[in-house]
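This document opens with one chain alone, in structure tokens, the form predicted alone.
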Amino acid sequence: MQASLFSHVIDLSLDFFSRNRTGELISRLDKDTDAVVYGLEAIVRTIVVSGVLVLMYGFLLLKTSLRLSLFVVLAALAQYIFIQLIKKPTQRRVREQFGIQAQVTSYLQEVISNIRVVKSFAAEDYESSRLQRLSKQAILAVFRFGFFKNVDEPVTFIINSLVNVMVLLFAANEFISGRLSTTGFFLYLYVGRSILDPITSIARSFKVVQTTVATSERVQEFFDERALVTSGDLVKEHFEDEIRFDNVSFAYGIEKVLRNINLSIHKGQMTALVGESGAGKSTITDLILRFYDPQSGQITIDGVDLRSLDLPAYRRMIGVVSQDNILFNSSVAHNIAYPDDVPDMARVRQAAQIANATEFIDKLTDRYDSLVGDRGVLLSGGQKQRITIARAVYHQPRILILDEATSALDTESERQVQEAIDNIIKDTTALVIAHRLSTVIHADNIVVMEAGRVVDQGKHTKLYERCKEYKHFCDLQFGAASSFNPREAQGAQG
């Protein structure tokens, strides 16, 4: 069940992961699926064993005395009515308990993942107090569920005790009146008492059923999720001409991010997106990768709508290097070759060389077999970035997307990473997002964006002369317009 849910969830669109916290996903994949399977195991075991006993004892009772068998039926009916009364409250309490447990899991995952921030702001006591508040909520939820979970035992005991007394009295009356033999009297007393145990077990299994139903509903909620972005049937593995945006608009919910974008990214050229934060630059790369589909307009590659393409084959044409240089807790070689199970070491070394990474990799204890730690914690920011560049190079992408690839680096690391970027964009089509204009002034086409719109596009020199928004960016970064010579800056960059 866990494997099936994981396979389903990981195939969902990126919007699903934006809507759900990581800890919540982990909780449902781990605790909820475990609870469902445990519940199913207990239910099947109880119903099979107790069901056989009830049938056997019931047959003996009916053969002994039909009238007295009605008391056992009444006992079973009373227990069934009671279970129905507490069914809905029990389900609510189970969902409440698992919901707060998921919140605790999310909280712990979030704090541990951001432990550097917690310690930097001396927030240990603050976070501990937050966990205590969550723990109090969890304890109350457990107590509320515990009441409904355990209230059946005293109620069932009372019902069974009353039935035992009634069976004894009426059996004695039947015996005294001669309608029940001595053998039948003792047989009925024994069987009548014995059948109550499996009936009680079946009744109590309904309590487990309610728990299982509540947790399975939480699991089913994720199984019912459907991907907004689905794969087409057309397999395309080569990029021949251009990626084109025709009047593309996009919004996250009600927030409009892109408005009537018209843009062409030509093969073999470097296209740069510049603009203030929130202008929509990263959203354009998300649409190219088909993490989302536009609400209106069309995106095509070589004249073919992206929505008609086989998604895995299409994405394999694209290499991505972002500012979030996430690595897996594995070896350098496996991180570069991801997701290949067996890295092609010749390609790994070649990719590392192009990415300017061989110098520091050769100094690691186990070189390409060295572990990088959780999220690459054993490497510096520049080293992690060069590994992610090598990962993109390893798969020989037709299109390369660089999203703020040097924004979080120091000067020396930026220089090394920029050299690596320059190495790989020579022979490929590159889409580059950068706040530092010095890295993109030599681009074949610079696209200036503002508030989700394309303001202007062209080469650096022409844009500086005619586009006030771009001129403003340049003046902010390179100094006043009177002291800035775009041709000199372009030449220095070259």
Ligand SMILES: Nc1ncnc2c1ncn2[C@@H]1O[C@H](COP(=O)(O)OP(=O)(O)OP(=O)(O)O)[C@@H](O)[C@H]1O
Second form
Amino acid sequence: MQASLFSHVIDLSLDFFSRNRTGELISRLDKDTDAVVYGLEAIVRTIVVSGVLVLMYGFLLLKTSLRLSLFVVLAALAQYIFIQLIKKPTQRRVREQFGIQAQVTSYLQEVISNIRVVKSFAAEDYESSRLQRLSKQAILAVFRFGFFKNVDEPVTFIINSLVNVMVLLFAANEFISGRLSTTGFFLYLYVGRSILDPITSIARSFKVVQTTVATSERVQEFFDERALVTSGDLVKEHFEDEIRFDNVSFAYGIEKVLRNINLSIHKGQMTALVGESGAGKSTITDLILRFYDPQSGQITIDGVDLRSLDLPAYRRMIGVVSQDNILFNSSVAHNIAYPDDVPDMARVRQAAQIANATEFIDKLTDRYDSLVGDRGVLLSGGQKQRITIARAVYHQPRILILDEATSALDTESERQVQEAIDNIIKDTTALVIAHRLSTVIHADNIVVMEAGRVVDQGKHTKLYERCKEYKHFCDLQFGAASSFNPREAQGAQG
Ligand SMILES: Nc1ncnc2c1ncn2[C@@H]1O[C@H](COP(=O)(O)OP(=O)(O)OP(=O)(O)O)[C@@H](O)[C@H]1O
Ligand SMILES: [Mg+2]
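I would like to compare: after the form predicted alone, may I see the structure of the form predicted in complex with the named molecule?
Expanding to the full complex; the earlier chain stays at the top.
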């Protein structure tokens, strides 16, 4: 169940992961599936074992005395009615308890993965007290659920005792009045009592059913989620001409982040996106990768709408270095070759060479076999960034997207990586986003963005002359005079 929920969830589109906290996902994948499976196991076990016993004893009872058997039916009925009465509140409490457990998991996950922030702000006490507050809520939830979980024991005990007494009295009465033989009397006493245990077990398993229904609803909610972005059928493995945005508008939520975007990324060219923070540059790359689909307008590659393409094949054409350089907790080689199970070492080395990463990798204890730690914590920011660049070029993508790919590098490394990138870019198509204009000044097309719009596009010199927003950026970074000359501009940046 966990495996199938995982493969369902991992196929969902990015909006799902933005809506849900990581801890909530982990909790449902782990605790809830566990509870469902445990519940199902308990139900099946009880119903099989106790069911067989009830049938056997029931047969004996009916053979002995029909009238007395009615008491047992009465006991079963009373227990059933009681369980029905507490059904709804039990389910509510189960949901409450699992909900709060998921909150605790989310909280723990967040604090532990941000431990550096916690420590640098000396926030250990603050976080501990936050956890205590959450724990208090969790304890209350456990108590409330505990009431419904355990209330049936005394109730069924009382019901069973009453029935026992009645069975005894009536059996005695039947015996005295001669309607029941001596053997019948003792058989009845023995069987009449014995059947109550499996009946109680079955009644209790109804309670487990409630718990299981409630947790399985939580699991089912995720199974019911549908990916907004779905794969088409057309398998396209070559990029021939251009990626085009036609009047594309997009919002993550209600507010539009991109408005009527028109742009083209031509094969073999370097296209640059520049603009202030929050202008929507990374969002453009999200749409190219089809993490999201535009609400209006169309994105096409070689004239084909992205929505009709086979998604994995399409995405494999693209290599990405995104703004957050997250690595997996495995070896350098595995990170570069991700998701290849067996890294092709020749290509790994070549990719590392391009990313200017060989020098520091060679200094690591186990070189390409060195582990990088959780999310790459054992490496420096610039080293991580170079591994992510190597990862993006390892698969020899047709289109390379670099979102602030050299931002964490020192000037010398940046220059070297930039040269290497320029070299690959010669043979491929690149979309480059950079705040440092010197890295994009030679681009074939510079797209200037502001507040979700494309304000202008063209080559540096032309843009500098006619686009006041672009001129403003250049002047801020290079000083007013030098920006006309790209060569000088690069010098000025260094
Ligand atoms: N997952 C998301 N959900 C909701 N809003 C988002 C999401 N990601 C980005 N945004 C919003 O979309 C807008 C554009 O963000 P985007 O990341 O594209 O900017 P950017 O141009 O790449 O900025 P920067 O240069 O700082 O990286 C921002 O206002 C941001 O708040
Ligand atoms: Mg960005």
